[in-house]
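Okay, so here's just one chain, in structure tokens, the form predicted on its own.
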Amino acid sequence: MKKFFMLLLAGLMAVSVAACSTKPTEEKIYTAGTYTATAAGFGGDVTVTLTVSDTAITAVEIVGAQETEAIGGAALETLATAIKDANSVEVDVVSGATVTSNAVLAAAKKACDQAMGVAPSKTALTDGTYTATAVGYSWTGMMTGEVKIENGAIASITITEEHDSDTGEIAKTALDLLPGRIVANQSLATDAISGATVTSNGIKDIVAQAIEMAGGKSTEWMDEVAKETDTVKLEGYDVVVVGLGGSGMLSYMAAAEQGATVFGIETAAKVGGNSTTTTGPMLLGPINDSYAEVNFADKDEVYQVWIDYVGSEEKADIIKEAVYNNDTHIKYYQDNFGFEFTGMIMSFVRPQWSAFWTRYVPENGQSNIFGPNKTNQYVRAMDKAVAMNEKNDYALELTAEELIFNGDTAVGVKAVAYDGTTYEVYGDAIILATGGYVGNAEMCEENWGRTLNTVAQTTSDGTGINMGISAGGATYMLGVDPMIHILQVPNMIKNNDLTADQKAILSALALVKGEMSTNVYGEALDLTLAEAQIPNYMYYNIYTEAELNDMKTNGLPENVSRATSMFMKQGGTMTAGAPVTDMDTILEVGMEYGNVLKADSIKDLAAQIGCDEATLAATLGEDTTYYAVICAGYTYGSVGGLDVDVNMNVLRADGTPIANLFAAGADCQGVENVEGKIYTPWGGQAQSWTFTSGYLAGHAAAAYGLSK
């Protein structure tokens, strides 16, 4: 379904666009009739469609399928309506949407010029160099960047300044990338690079204010790129793994250990996929002598706590292989790919497993947010893999598509690269590993009931599932709830609309406990619960307007003072007992961005949260002026996935195996979890699935092919 939306994206800016008419008219400007234009967006293509008459815009229609839904709705309309009421596309960009704005106007100058019959220009531009600040993926700060413009053109982008990395290893890519892409396309319309839009999308925005301090409109800029219409087909590999985030990998290299032949498939530009953002695996042996004198869990009882809390044995085969062979997994891509762990972490939920997981080691004592840098340790590891067989390889920024069927018998993937290339890569055996669906919001909406704020990356988006359905594969618990382990205000204010300390002040009322909080029924919300388990993954800390003026002139009370997001603080610090002079400048940003809800009956706000207004009015009492700030979870991707057994072959509903199709990680991690409860939660479990699945697929799907 065609979604009507835009995202609140990057720092303020006003732009306008080159009219087609700036004000109604009775003279005939347009050749009646309607016109479509597409142009690149955040997440992709917008269209704009025009109707006019000979001398007005009588309708408009914005279509950005691949947009974010959660608050472009209204910024769409708002464009929609002002250039149908000023008969113009010459009108500002919604404050906060940059990239997705021009985008919109750049398409309805477009269809606007068609109407008008007038040839695209771009206004001329003055040499020089131009610093911008954008806002990127960070939630710790902006980025800038220094673009020269030599000869009318764009000569060259350099980012200055850069906090995306704090973030995640994935922004590098685009870092690396996209700028001389940008310059050797001329256009803002260059492909955001796969698994770091956002990051692109900042790098774009700078590019696009630097080209109107040059005195042009950045709209002028959004050509379209041309695509290559070429197919490749690759022929007679052993195995073909969809997707090189962390399972993927593992099966590729276990795969050509055992002498296959190999091609992988990664639609982001780097390997690694959601891995990178976890700190390391459960590890429940030694490894090597540094860990000679841990106290591990015992295996026996972890095996029986498993059992217990998936209330089911029908998957003991595969629980019993990732407890009992754990450490020798592990071991495994240790001793042959060169993996790097050190330390050992307590359990979650368990304190008597006080030595449950492990750590990869940082990358030259180098870590983000999310934990240690590994990417290099995985390049490295996928090298050695590759140089295993001359024939053995992986394509980067190509996405997999489809199965590619002789009868009903899967042969090979069809997937699609960044320039437009098709690729059909044939295999005997096929490994499906592409991260689960976060990505997909269809799917979430169907398993979870919404789509959810994410730290993952949303190319994880059901296509390996998919894939597995399509050549006849049962799924699994499909809906276990997502891997939840952060909270934060569900729209991160990552501009200077807010100072540190204030968007510190923001996140704490959204995040402490023990306030009044509510559920999204309007309930009193169960404390005990854990993230996961919270009503869609969203709550309410609920204050009077009376301890928020208290909290302007005594300060915060200490439990508000000490409450901060684990992994997604944005840099400020609070003191308790400090007055809090700026609160209404807090609030009121909060309500902008939508994370604040304002209410002056318990009537309305029922009426903002959507719940019985019986219930709130139970669960808060006095009717009043009451502040709503919202609380969101923020997930690591999803959970269930493809039915597998324990050599990871893809099952049918009857249960028996496809032979030649296997699945790994999150697209079949439902087989050691249970649908009504979280995810296995006492630590490292989806960072070890990763290592047993990807080392049975590899193990399998090499057999399987070899025999062929």
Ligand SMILES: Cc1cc2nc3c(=O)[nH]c(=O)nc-3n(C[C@H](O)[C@H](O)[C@H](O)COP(=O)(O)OP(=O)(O)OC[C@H]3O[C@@H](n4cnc5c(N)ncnc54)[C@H](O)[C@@H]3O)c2cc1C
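Superpose the two forms; the largest set of C-alphas matching within 1.5 Å is the rigid core. Residue numbers count along the first chain shown, from 1. Bear in mind the structure is a predicted one, so any value in this text is a computation, not a measurement. What changes on going to the form predicted in complex with this ligand:
Relative to the superposed rigid core, residue 569 undergoes a CA displacement of at least 2 Å between these two forms.
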Contents of the next structure:
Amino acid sequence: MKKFFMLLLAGLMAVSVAACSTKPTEEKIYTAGTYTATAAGFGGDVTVTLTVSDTAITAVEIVGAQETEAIGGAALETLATAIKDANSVEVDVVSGATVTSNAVLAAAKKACDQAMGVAPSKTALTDGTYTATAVGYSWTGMMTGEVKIENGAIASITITEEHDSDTGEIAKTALDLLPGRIVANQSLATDAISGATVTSNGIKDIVAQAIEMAGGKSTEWMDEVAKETDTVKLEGYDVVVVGLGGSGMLSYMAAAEQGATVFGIETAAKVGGNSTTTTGPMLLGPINDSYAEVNFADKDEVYQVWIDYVGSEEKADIIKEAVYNNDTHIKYYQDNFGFEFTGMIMSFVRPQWSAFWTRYVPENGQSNIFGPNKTNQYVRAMDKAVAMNEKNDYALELTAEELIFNGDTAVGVKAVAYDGTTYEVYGDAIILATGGYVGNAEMCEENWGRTLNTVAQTTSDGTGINMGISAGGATYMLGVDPMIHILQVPNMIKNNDLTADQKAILSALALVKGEMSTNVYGEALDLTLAEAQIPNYMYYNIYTEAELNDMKTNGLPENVSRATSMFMKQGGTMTAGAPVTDMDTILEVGMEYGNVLKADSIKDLAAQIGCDEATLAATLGEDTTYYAVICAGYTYGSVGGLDVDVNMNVLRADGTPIANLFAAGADCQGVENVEGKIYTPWGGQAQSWTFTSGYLAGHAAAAYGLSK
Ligand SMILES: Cc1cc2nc3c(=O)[nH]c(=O)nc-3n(C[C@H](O)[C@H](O)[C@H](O)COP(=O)(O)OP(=O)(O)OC[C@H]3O[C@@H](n4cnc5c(N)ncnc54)[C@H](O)[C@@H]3O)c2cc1C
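Switching conditions: you have the form predicted on its own, so give me the form predicted in complex with this ligand.
Up next: the whole complex, starting with the chain shown before.
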């Protein structure tokens, strides 16, 4: 959601105050006019526009389209007010929103310097080594780093403690790459590492704090980083793959194995996408001897259940591939590219399908749900595929932006590297595999009515789908509900404002579906609904003040203490019956972070929830003081995408294929799902689709490319 705040100073001020300092003055200090400057915020740029008279700031406008709604978005409003009230750009950062605040203040300072006609300057730093702590991506601990200042410059950045890489290898790309780049650029405006924005922002926050400790002003360390402007052309490929997550890599491998020359484009600093964070794919048949004794789900039954689920035979040929050839596709990658799987777990919807879902083998004995150790087998497989032809190659930190057309035909992909270099990559066939649209706020709002918390890589911002549309492709079931299996408070508290045990209690209060749980309309929550079916993918657990007071003495009731979610406890524990003496602190901090609402009456609570008062009154009954603890769904990603046929050829609205354009993975997963029902009735389906769609797209694109 777009964040936009504007404050006008009413009337003329008798005595104005200088904007860049708080010193009162009546002197002409500005050239009257409007001045705009931009700095890198938490999720994207923030822009500050100052309107000044000769002697005073008369308007402050702050825009930050990508800042998180509850934290960064709120900081924009607070800072606009603070700058107005102080009539100065030297105001305090907003607690909990340091990155957004620093960006706002840096942009405000730049705008102010322009208004004053002065060149930007830096306050001198005192040499030394400074230690600071900041929040990163992890929900189990903060990161700490040492920043060495030498000769007034940033000499080195060493992260001494971090928990981000426990949650996925993508964080490691920021830990490996960003410190060196900040040192080289001497600027906090150094781009975040694509795919690891949150970890990058944690590192920048540590450096910003160190600069302040050294006597400097971090907002002065936001010099624009120069970018390359040249264009490199890469020509003559049979197949170009956009996005090297699971389905992109798997299609790359198949195309290379078929003899095609292939180039791959990946925006993140590593391959793998969300696919390498998963447990694994569904499996409907043996892929090696160790599965000989497994009693797999019956393929005919799975097929029929699937057709019943989508309620149509329109895509029956694709669903047949997904069911009857599922094991063939996975075995192909096992036999040709060394993929390894082990053990079976059941589908989470049909207990009778007790052997349904396989898991990647652990790497070096280590395996976890979100974690590292699955990418390695993808990397080894990619190495093998690249080696199949000396022209084969791929690039990381290269972001595909649009298709290049010759007339109506897409002939290549325009992409921009992290250093600004533009690449034009030309190929006969193009495979779109960018992982859907969860990172695109507008598409989320259009299709689901809101943006969502996610545990997925938000590099998947609809680029592949929009490229397909630009070539005349149609979409299919674009609005399928997002994949949601995880619930949590909407704004996870990652710093030490609460202890791990306190966070666990807050989460438990949020997660349990209790007697007074309501949906966003104030209606009693339908407890039988799956997460992805709850309106707006969120609900409110409502407690009377008396109930919460009782927990101070008698602890959490059994049902609350049994609440679970994959990342609920954040390192802490909570036990039924143990007095929660610090309940007030938990609720207060919860309110501060937008996770808890407090209301003195039903009318007040209805206003805060934004629902009908009478409906809420019917759900709650007694008119008293309430606390509503908010629970939000966290998504794995989007499902609906481009329309494709069984070759993964992108289809036009009239059903004809666009001969050289293909899609794979979440960019076209709507073809085996349906809008209006939960996205997938069984576990492992999405990851299985990466294998099936990757196999089909890679083979078909290679056949097309090699025929040219
Ligand atoms: C935590 C988690 C657990 C999951 N567990 C399971 C599970 O156990 N089983 C299951 O079936 N499913 C699971 N899923 C869902 C499954 O991972 C996805 O459906 C699947 O990974 C989608 O594959 P994909 O190839 O479409 O996308 P991805 O693997 O995400 O790959 C897309 C790639 O495209 C890149 N990209 C995006 N835009 C651009 C661009 N403009 N230019 C270049 N590159 C770009 C991205 O950086 C990314 O690397 C899980 C998802 C998550 C997040």
